[in-house]
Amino acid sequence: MFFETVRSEGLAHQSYIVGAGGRAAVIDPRRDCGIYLRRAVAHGAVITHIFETHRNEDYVTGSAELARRTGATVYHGAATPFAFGSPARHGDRFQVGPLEIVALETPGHTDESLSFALYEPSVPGRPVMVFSGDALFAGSVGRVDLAGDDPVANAHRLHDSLHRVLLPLGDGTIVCPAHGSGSVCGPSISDLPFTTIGIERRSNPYLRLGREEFVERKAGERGYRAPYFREMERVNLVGSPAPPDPCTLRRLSPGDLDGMQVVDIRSPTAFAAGHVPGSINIWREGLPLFIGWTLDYDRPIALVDDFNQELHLAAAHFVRLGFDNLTGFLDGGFMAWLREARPVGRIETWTVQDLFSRLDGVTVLDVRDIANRKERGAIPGSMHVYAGEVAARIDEVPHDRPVAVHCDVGFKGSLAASLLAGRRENIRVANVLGGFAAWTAAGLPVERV
């Protein structure tokens, strides 16, 4: 038997390939699915089964494309009318070489959520592992506010799924969730390389709650919902088209950028010193987190970097979120823009000492997530808008005096500052380098919120 986890960084997405006897199954594949083909070949196996634990909200699934490339059958929950694949119901059994995979209905996160228990002949009577989708995570459980309009009913269903379906599988069962630490699909997911039913039974705070307390807590949780989630739900219902090749981006001239959505993937300091006016600053590692908050699926997208190294890796994030309108990159990097003597945008950068000395005369905009702000405190008098929501709530930010934007260390701050500078005329905006981490390191005052 072989087993591998395929992680998509940024999204904290985890998919899996498992097999034996020359056959393999893939669980929750990502859209750029060539990696599963390569891993199957490396193990001398062919992919015969593809399992979807649920209709995902935060990335484009690769099931339809992987099925086209392999001839494998896709199986998904029966409670949602998918336009492709075949429905699986509780207790359905699938043979993958000598391995047996059993479908378990575990609704709550979504109506059609499934988990898949894997049985191996040398361990009779008990599953070796369970692919739990977004029902059970390491240290957490799935959200109940993303599907339907009744989180209370969803929370009841999730409680039943956990206690009546998953926990009875046995403490030794390895848990393989669809997401790891940093995912938006569950609160405070632990940063563990693996977990088991036994570990979760003993340490997962949600599993220690009684039904009513569990339902009250889960139904009251409200996580961030990026606007692109609706597009993901739609695409994943019908099956995505074949993805573009991230290695075939066009080389663009400065003149080609007119009318395009321009994403500058350089560091905040480089962006502040000079950038294409109107461009959005999203650092490379932040692309999977924030392009879905700030870009649309209609207008073409262009990347701007300094040296244009390994842009196919950056482009892969767009593919995974369905942004097939990523067109190309500025050939020659930002220097190509400068060589044509085109207008240059700039954003001020302040230290925390600069901000403290001007505190009475500025609007301080905190763009950290709300949980961070509540846990660590805030700069006195600051207003809060999460970085992902700045584009939609930009009119709420006063512009009658300078705006000092801060996040944890400066990267999300630069994103928010670029949005303000690009979409609000006559606004003076500064990104506070070092962010709240530098503010506390300098011993400056903090208020509890």
Contents of the next structure:
4 protein chains.
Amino acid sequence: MFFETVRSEGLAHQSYIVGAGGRAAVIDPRRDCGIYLRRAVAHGAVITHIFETHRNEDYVTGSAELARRTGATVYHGAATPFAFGSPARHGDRFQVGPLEIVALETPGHTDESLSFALYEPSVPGRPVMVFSGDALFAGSVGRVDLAGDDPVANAHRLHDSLHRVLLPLGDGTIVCPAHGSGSVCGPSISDLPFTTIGIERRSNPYLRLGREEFVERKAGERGYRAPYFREMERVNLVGSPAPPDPCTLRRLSPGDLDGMQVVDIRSPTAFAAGHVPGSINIWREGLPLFIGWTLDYDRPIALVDDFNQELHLAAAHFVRLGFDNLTGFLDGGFMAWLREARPVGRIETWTVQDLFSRLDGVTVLDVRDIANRKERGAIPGSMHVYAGEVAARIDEVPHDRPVAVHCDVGFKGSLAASLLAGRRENIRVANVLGGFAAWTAAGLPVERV
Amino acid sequence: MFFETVRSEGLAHQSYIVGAGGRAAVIDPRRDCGIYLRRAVAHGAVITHIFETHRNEDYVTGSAELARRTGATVYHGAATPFAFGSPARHGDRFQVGPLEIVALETPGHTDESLSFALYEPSVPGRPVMVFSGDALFAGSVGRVDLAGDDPVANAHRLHDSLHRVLLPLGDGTIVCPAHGSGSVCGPSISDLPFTTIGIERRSNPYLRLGREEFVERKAGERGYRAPYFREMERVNLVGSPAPPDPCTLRRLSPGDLDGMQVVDIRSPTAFAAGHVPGSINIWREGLPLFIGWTLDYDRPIALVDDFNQELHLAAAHFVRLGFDNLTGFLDGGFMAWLREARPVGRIETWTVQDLFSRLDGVTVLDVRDIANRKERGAIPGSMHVYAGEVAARIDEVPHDRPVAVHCDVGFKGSLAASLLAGRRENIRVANVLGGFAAWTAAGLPVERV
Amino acid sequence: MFFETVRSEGLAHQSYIVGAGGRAAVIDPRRDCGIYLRRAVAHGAVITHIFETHRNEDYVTGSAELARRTGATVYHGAATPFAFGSPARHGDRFQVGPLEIVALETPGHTDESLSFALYEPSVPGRPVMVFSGDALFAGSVGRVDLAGDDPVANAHRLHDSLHRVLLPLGDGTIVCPAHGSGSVCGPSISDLPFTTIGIERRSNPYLRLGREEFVERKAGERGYRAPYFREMERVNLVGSPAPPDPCTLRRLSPGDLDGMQVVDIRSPTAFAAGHVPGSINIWREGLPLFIGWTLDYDRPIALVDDFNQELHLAAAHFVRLGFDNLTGFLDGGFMAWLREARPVGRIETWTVQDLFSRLDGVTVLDVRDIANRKERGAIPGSMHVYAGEVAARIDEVPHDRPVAVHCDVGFKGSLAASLLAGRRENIRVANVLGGFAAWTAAGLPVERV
Amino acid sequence: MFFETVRSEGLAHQSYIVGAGGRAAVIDPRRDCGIYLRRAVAHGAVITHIFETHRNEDYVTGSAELARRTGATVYHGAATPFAFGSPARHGDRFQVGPLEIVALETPGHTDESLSFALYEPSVPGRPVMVFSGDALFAGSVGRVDLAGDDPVANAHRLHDSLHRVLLPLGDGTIVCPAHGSGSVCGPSISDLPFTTIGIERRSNPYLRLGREEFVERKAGERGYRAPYFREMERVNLVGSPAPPDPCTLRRLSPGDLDGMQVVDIRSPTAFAAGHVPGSINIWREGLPLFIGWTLDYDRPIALVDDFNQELHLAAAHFVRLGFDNLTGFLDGGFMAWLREARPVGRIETWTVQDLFSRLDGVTVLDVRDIANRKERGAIPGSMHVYAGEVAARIDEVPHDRPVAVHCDVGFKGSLAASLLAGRRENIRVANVLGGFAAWTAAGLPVERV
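Next, report the structure of the form predicted in complex with a further copy of the same chain; the form predicted on its own has already been given.
Next comes the full complex, and the chain you just saw is listed first.
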């Protein structure tokens, strides 16, 4: 038996390939799915089954593409009418070489959510693994505010899925969830690469709540919901088209950027001291989390970097979120813009000491996740708009005074500052270097909110 | 937290790298240890700790080399006087970034055997993983006949280690053993990539035995013990030298092979129809299992292949067993031998039907593992010498009649036949194609032994 | 400026990627054309031009596929009506960044053959390189017996192309031909990776002939012409379809091989001592040269190897020759056939001493290239059929006596023997190990032919 | 025959591996020499000869290390007393498989400079290639101001080497120099990947000069000479030690940077808006050119990047220049500095329009190569110090007024600005974005100098 996890950073998406006896199954493949083919070849296996734990909302699933490339069958939950693949119902059994995989209906996160229990012949009677999708995470459970319009009903169903389906599998079963730490699909997921029923039963805070407490807490949680989720849900229902070839990104000249959505993937300081006017600053690791908040699917997208390093990695994030309108990148990097003496955008960078000394005359805009603000406190007098929502709520930010944007350390702050500087006229914007981390490291006053 | 298994095929050796917060630990590294450095870099970590679960007998450990390359400290069990590294005792705690690793003395397989429990901050009170060395495997437990001279005492100690130290960690703890399926270090290890205490408690046959039954069974088991084990034990006590550079294998001409130990890594049919006289036929996957039975550490070793494919993989097996006297390979492959019109060795290949029709006039030599012979039966009238022991027991094979060698499917049979043909004069030897598998597939008579 | 050669072994095909200033051109791309995209990315360039020196007959060109993946334009000679791309005529100039590439009509090998001269700005007035297609090779020139039906006229035109177009470019121009040593597209090509006009002017034997001598010699040369050439010419005229995905080769069980064309890619000795009855033995390096002589484009093709090593390399040869009917490979290798006790084919292997001692009672079949036979002599009394032609001329081989097949060292001999054994009933066939090389190494008598 | 060029970017160093018949020679290997071993293996060859064209001054040669790893013999010019390897004299012949390599003494650049002519058996009488070291480049010839103290004598000897040794090899010989475009070892080398005697005879401006003109021109040329050259000359005479293992770069915390030489490899804008006070800004591609001007060999060196991408590539530049005191990099990137609220250095960035409007009140410091300044003109009133020399001549820069530094586009300007800001107190420094390229693109006035 072989088993490998394939992670997509940023999304904290976890997919799996598992097999034995020359056959393999893939659970929740991502769209750039060549990696499963290569791993199957390395293990001497062919992929015969593709299992989807649910219709994902935060990325384009690769099931349709992987099925096209392998001839494998895709299985999804029966409760949603997918335009491709086959429905699987509670108790359905699938043979993958000597392994047996059993579908378990575990609704709550979505109606059609499935888990998949894997049985291995040397271990009779109990599954050795369960692929738990977005039902059970390491240290957390799935959100119930994304599917349908009744979080309370969803929470009840999730409680049943956890306590009547998953926990009874036994403490010794290894749990392989669809997301790891950092995902938006569940609060405070721990960074264990995988876990067990036993570990979760003892340490997962949600599993120690009674039904009423659980429903109240889950139904009351409200996570952020990026605007692109709707597009993902649509695409994943019908099956995504083949991904674009990453080798064909175009090399753009400065003039080509006119009318494009320009994404500057450099660091906050690089952006601050000079950028293409109107460009949005999303640092590399932030791409999977923020392009879905800030870009549209229609206008072509161009990347700007300093040295155009590893752009295939940056481009993969666009592929995974379905932004096939990514067109190319500025050939020669930002210096190519400068050498033509084109207009240069700038935003100020302030240290926390700078900010502290000017606190009276400025609007402080905190763009952290609201949970961080609640947990760690805030800069006195600051207002809050989450970085992802700045684009939509830009008119709420007063522009009569300078705006000092801050986040945890400075990346999201620069994203927000770039949106303010690019879309709001006559505004003076600064990004606070080091963000709230530096503010507290410097011993400056914190306000509880 | 990141976690990866590094497997060495053939030996079925499993080592692990685990880390978080920019720090990493390696458990039971192999000698060609660059892979741990590369994985650590990929995960943004430096290796600070190296843990050895025991003084291995079946391969050269890479601890000394990895310590030289990283500056990390090596920890072994305190009960054996290693010439390098530091002793670790029951309860010793090691901090690897946010992870805590606790040494557990689990003797039985060897006196100084340790397991290492890994605690992660999000899971208070119970380890998420235990690196169980050769104490507990998936579906099996370690051998007690290798260390010292009292298997009964070893079995008692192993029973204690299992029931008083490992099982109490709790069903939910993931178990990462030092060997997987196919290893000679435990009988019938299953091929789960890793397991849990819960899975083992329910399905491991050894864990369901009472103490007396356990001791009786374990103390009665006798596994094969390759002659090179003694060298491994010596080397691992003092720390192995840096491994040779695989890029410097020499290209040998036919004349260079004089006086060398020639290992023909081709298939049984390739060997049968033509080979360098005196060469030993060990197929590629068989190298880690059989070079230690058949080669010595003194005379230079040469490889013969047809197309010299992926020889670096073949060479790695020699490195891992300390055969630094591997010198090179026949440049141009076996055809280079033929084109010079040099003498050609041959052995016959018989189908099972051929053998059945000649059964009366031949000696049938079964070279399978004795356990297979007992479990599946034998060709009527066959004698048995395990393939690994043929070299030492060659005089036991009668040479008055043709000898038909067979194993499971034909690889080990060809190894044994090559030893007989090369080291015994005036003997007519045939290898049975398809071995016992073909014999039973053809519906030929089987004798229980 | 960057410049790289991409070689396809076996075909001895040489293609080139050259570029500067972020732009690149590819000359004579092969069908598995991802390598050009990767090289272009590595050099920071996009491929804008694809040049074909002629409609190749020995492999599927990748121009159509590369154009689909890059948007580049394909240019061919105007004298042939291609169904894709654009015609280029003598003197047409193409700008690739700062480089200028000029088309030169150099017919002879085919009507529409072009060469391409490359000018670099720092070297005014003379090309630094010329891509000479199949007009001029290192040490040789193209064949004139493949295109049309008038080799004499072709030879005249080739003489003009060489003396009026290519040599006048000047001694200092680097020559990059479409083939290297071992190609069937020209006799005795040297193995220089590239050459210069000056080197060729001094040392190429064809360039020192007067027109009449040249025409007489070239028109008199008859090379082998594999049956698949016709299919290549057809495909290359219309543009080949996208190549199949090498990751999707199927794993076949022994029963799946029924009715397939089975190609055994092992060595002659491996094949001799056991093979799937009816299979053809073409060793790995021989695939690009002999599959086009022996396989058809209709029935599915299966590979048999011992250890299934690097099958993607073997599969690439099928892709390059358009054999998209390659279906899969025997899972588990030839041993999987044996373990089911299926019928086993065998052919004898004889040393040259064996053959010499039996010379009177056998038919000796020499399957070398006829040029080798003429140059080096022959085994007395041997008959000759080129290995590639054995399939078509199989009835010419007498079967009343044992047939001892030999070639240079043994590979082609095994191919021919496998055809005889598989397609001719009641024939006893042996392959001579070491072939003619061993015959002469052993000092056995040679007959001039 | 196989032939490959191995380039080291930045240094524009070109080394070669060439071989046939299972043997290979390497010409002018670099210190990170694993690449030659891998290429030799890929071509089925062992490295038997290492040729040095001269004792290099701009990088650490890998000859000693490659010899240690392969057992090959190193050959250098006899005129210098090397502490390792063997001397080669004019006309000495070396057999590398079927290839013959002949040493040619071609002094001028250094006393012991050699070229190596390569003869291939199919081309009788003339070399197919010559490895011309620093004697003859594409479009240029070697410097004569580096070795000894008599440039006039050197120029005479170089003229002889060119006209009496190299040009007589014949127009058709391919020329493989030790440097390409961008090297400091010759002025205005073209970017041809290789060239021919014929191309050079026609287009190389130095080859068309008579002896007197040649000597006058060459002896009058003064190139920059980085301070580390002296260390290279010393190391290359005795043979360099084994290079450090790039996997062992340390991850440093902000506090670890105290007392280290901190090299910030980010872009000028990234550096401008925030950096570690006292750090030097050398962008990635500039490392091989400028670390030898600005760093010492004693104090440990730390790298600062934003995202710590591909640091192994950056580290290789230090290895090649012998800076084995490179210790590690700031873990977490520059953001790790910021989040601790440590002091932040900044320099201003001005557009060319900004500069033009302030021209009267500032010192404009042009840090371009003096040749660029002479060729393209200068900003009116600007002073000139080459970027490499700023560290040594820092006191010449007046600090009574703001200093606006500019170079070609902005990289070297930021380097110079970082030195001024870090080593000069009470100075206000700005870097001009886009440099002289933007100045002219904006149509601003230029002064001839």
